[in-house]
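One chain comes next, on its own, written as structure tokens: the form predicted alone.
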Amino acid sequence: MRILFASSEVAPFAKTGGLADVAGALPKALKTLGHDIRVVLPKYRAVDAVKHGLRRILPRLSVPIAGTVETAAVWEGAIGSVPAYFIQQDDYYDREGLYQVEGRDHPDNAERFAFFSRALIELTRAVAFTPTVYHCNDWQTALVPTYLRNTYQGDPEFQGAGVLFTVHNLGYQGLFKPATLAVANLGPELFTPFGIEFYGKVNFLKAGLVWSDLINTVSRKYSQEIQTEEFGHGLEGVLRSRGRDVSGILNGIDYEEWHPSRDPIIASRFSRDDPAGKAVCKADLQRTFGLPERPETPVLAVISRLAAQKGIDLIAESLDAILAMDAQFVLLGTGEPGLEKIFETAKARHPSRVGLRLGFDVGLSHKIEAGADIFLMPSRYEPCGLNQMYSLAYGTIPLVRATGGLDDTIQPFDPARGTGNGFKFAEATGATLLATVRRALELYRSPDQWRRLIRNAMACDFSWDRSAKEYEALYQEIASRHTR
């Protein structure tokens, strides 16, 4: 099949979160299954054309937008053997930040991503690549099915095209004023409760849910959660109405980048059968954060955006009690100023027990995954999560809240049977988190049981091969709908 994978960010070119990792890894796995898959993203200022060997293949691509016709250039590169196209329109993309600067959204985001959605459709015509399926991701590409089913309706070049729409996080919807319809060159007839209208606003993500052939999310549990009032962010009714077309496929991880037996960043490589290097990595992590090198002391870690969604406030509430259990704690992340301040204060109060880096650092994240003993992810909701999978690979035991992909990937350890790969709790409270940490630390002080748990964790396989085959099945279903 011919697949165009449309994403607003793709690793290694431009990244703000997990979407980029998916967009950089899944197409490679699909390519190995024999599909003609190509990736498209905007050419942001952050995209280094020289470093990635990009070349301009189209100097002028005409794109209707805001009642006029703008032009773009198209560049081409590759992710491994997967071709990647870049839409260059400097007025929209040659700026700091992919979506925002200093915490504020770019005021023209609606126009920027309406343009990108229309441009990538025109791109397929210009390069004579007719997709069997457009695979769109999140609100930034949600207008692709809207255009295909409305603007391009009747155009024979696009009659057979199907659309898979993947929701990576339903909380980000692309909400804009009604005037956005005219900016996007879409008619007022679409502004209805059965179309793009959402409580008086234009909702890009809703458009993707309405006009795509199939919808999927990034874990089985999350695909069920988003059809409930608690997790549906106001769109649960739309999703329930399309319930037969909604599925969940767990994200994978790239073991070429995230595996302790081949990781060039960590202090010592190790594996499930030769785990000695993990102790070296733990000592390196303690030194890196300026903590005493105490091999017997459990190190609990967090790598996260500091936000209530991630349950970071639950950790803040419980931290003093956790440290009192003779534990160390390290955190890498940035986010809500109030939460940053709490952890800065904790670091000042407990300099020999708390390590803190406010910001993002890929190299340090590898060191944390390799050197920590327990990884905390008490998210209130988590569509999939990747860090719990990275942690499993490195023998760092996840302690998670039972939601979304965390619930799908982590099974509580049963000491009697020796089964399970981590710790899990249901109620989103600091007290429940603390009680689960206490159970984990009790097991940590039983070395034989802890070693068994580590071996279970490191035996888990969340490679993209499995997920790619599930996506392939969705593409085949979509293709069959358009050939009946």
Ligand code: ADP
Given for the second form:
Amino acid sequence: MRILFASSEVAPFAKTGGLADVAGALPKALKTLGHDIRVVLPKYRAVDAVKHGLRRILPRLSVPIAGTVETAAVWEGAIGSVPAYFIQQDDYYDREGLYQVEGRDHPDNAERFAFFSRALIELTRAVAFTPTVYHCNDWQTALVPTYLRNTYQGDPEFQGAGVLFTVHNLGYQGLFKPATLAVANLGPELFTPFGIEFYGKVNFLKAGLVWSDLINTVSRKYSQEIQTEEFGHGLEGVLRSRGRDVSGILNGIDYEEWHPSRDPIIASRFSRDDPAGKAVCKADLQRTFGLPERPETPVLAVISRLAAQKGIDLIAESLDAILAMDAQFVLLGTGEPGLEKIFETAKARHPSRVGLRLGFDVGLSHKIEAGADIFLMPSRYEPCGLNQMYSLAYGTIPLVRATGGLDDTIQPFDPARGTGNGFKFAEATGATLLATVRRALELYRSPDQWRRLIRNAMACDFSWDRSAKEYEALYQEIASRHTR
Ligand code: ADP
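Take the protein just shown as the form predicted alone and give its structure as the form predicted together with adenosine-5'-diphosphate.
The next block holds the full complex; its first chain is the one shown before.
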């Protein structure tokens, strides 16, 4: 099948979160299954054309937008053997920040991503690539099905084009004022409760849910949760109305990038059968964060966007009590200024127990995965979550809240039977988090049990092969609904 994988971020070119990791890895697995899959993303300032060997293949692509026609250029590169297209339009993408700068969204995000969505459709025409399925991801590409089913409805070149829409996070919907419709070159007839309208606003994500053939999320649990009021962000009704077309496919992880036996970034390589190097990585981590190098002191870690979704406030609430249990804590993250401040204050209170790096640093994230003992993810909701899976690969024990993909991937350790790969709690309170950390640290003091738990964790396999086959089945289902 011919697949165009459309994403607003793709590792290693441009990344702010898990979507980039997925977009950088899943297409490779689908290519291995024999599909002609290609990736498309905007050519942001952050994309290093020289480093990635990009070349310009189209100097002028005409794209209708905001009642006029703009032009873009198209560049081409690759992720392994997967071709990657880049839409260059400097007014939109040659600036700091993919979506925002200093915590504030770019004011023209609606136009930037309407343009991207429209441009990638025009791109397929220009390079004569007729996708069986346009695989769209999150609100930034949600106008692709909207355009295909409306604007291009009578265009024979796009008859039979299928669309799969993947929801990586329902909390980000692309909500804009009604005038956005004209900016996106969409007619007022779409502004209804059965279309793009959402409580008086334009909602890109909702349009994606309405006009795609099939919808999936990135874990089975989250695909069920989002059909409830608690997790639906107001879209639960739309999702329920499409319930038969909604499914969940767990994200995989890219073991080429994330494996302690071959990771070039970490201080020492190690594996399940030869775990000695983990102690070296731990000492390196403690040194990196300026903490005392104490092998016996448990290091708890967080790598995260600092947002309410991630339950970071629950950690902040219980941090003093956690540190009082003779633990060290390291955090790499960036986000809400209020949360950043809380951890700066905590670091000032406990300089020899708290390591803090406010920023985005992929290299450091590898060192943390390799060197920490316990990884905290108390998310309020978590569509899939990748760090718990990276943690398992590096023998760092996840301690998670039972939601979404965290619930699907982590089973509590049972000391009597020696089964399970982490720690899990249900109630989103600091007290429950603290009680779970206490249990984890008790087990940490039983080296035989802890070693057993690490072996269980490192035996887990979340490679993309299985999930890629599930995506292939969705593509086939979509193809069977169309003839192309
Ligand atoms: P989300 O996409 O909701 O942010 P995921 O767990 O799915 O959460 O993916 C987050 C990805 O971004 C992981 O690869 C994680 O390591 C990475 N990440 C998050 N914050 C940082 C940071 N400050 N520095 C480096 N990598 C980060």
